[in-house]
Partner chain sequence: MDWLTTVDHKKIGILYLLAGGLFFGIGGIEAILIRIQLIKPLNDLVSEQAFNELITMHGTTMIFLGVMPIIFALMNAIVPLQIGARDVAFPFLNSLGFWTFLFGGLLLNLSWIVGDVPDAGWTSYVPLADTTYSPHHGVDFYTIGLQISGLGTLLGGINFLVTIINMRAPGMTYMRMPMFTWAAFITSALILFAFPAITVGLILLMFDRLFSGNFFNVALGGNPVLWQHIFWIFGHPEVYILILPAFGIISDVLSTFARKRLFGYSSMVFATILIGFLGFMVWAHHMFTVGLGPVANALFSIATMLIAVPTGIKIFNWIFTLWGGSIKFTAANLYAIGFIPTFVMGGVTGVMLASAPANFQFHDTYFVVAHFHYVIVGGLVLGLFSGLHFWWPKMFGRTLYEGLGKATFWMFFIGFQLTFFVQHFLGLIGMPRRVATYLPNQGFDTMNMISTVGAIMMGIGTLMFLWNIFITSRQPKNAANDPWEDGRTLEWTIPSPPPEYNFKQTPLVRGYDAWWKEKMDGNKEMTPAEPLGSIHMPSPTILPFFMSVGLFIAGFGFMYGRDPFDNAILGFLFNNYIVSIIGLGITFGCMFLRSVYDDPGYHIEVEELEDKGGRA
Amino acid sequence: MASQQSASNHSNRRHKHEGRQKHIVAFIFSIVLSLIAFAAVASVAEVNATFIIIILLVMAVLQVIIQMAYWMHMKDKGHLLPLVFMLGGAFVALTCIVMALYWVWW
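With the form predicted alone in mind, please provide coordinates for the chain only.
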């Protein structure tokens, strides 16, 4: 009896598989973002450099979100602690970069 309850509890807690379609869509979206970034860099002669930098930063942020959500499964339940540590690390790194720039320029 106890083994049947244990088996049924294990099957209820099993990770739900997303399926191939979401991974293919995420992969195609990543490829499209990469192609947009390459096209922006290739058009450096025709377009303002500041605009290209902004486009590249936006593409990088979108790539990070796609990578974390679909390939690292950060959108699933139970991944809050790694996400908190990654955001904390990003905050510390960004603070160090800002302070280094502040120290160099002023």
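Since we've got the form predicted alone here, give me the form predicted in complex with the partner chain too.
We keep it simple here and write out only the one chain, dropping partners and molecules.
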């Protein structure tokens, strides 16, 4: 435990200095990704629906990854277990969704 702690101290010190810009960049990314998604839907008349849905989902997943990595500090050291358990949750969630899409109506 202790060694893990001191290892993260270093990255943290740097963290302090670059801190704010990094988060603002993440924020701008989020806004842009959301904008793309909204715009894609606004253009729905012209393009094929499946294509748009794929765009929407890609934007959502990208945005979530960025937010998790930066805002929730997932990319920092010592977050292996949180990552494992979040992925576990995501896996089960995805299972449910596959169920809902393929095996509820026939």
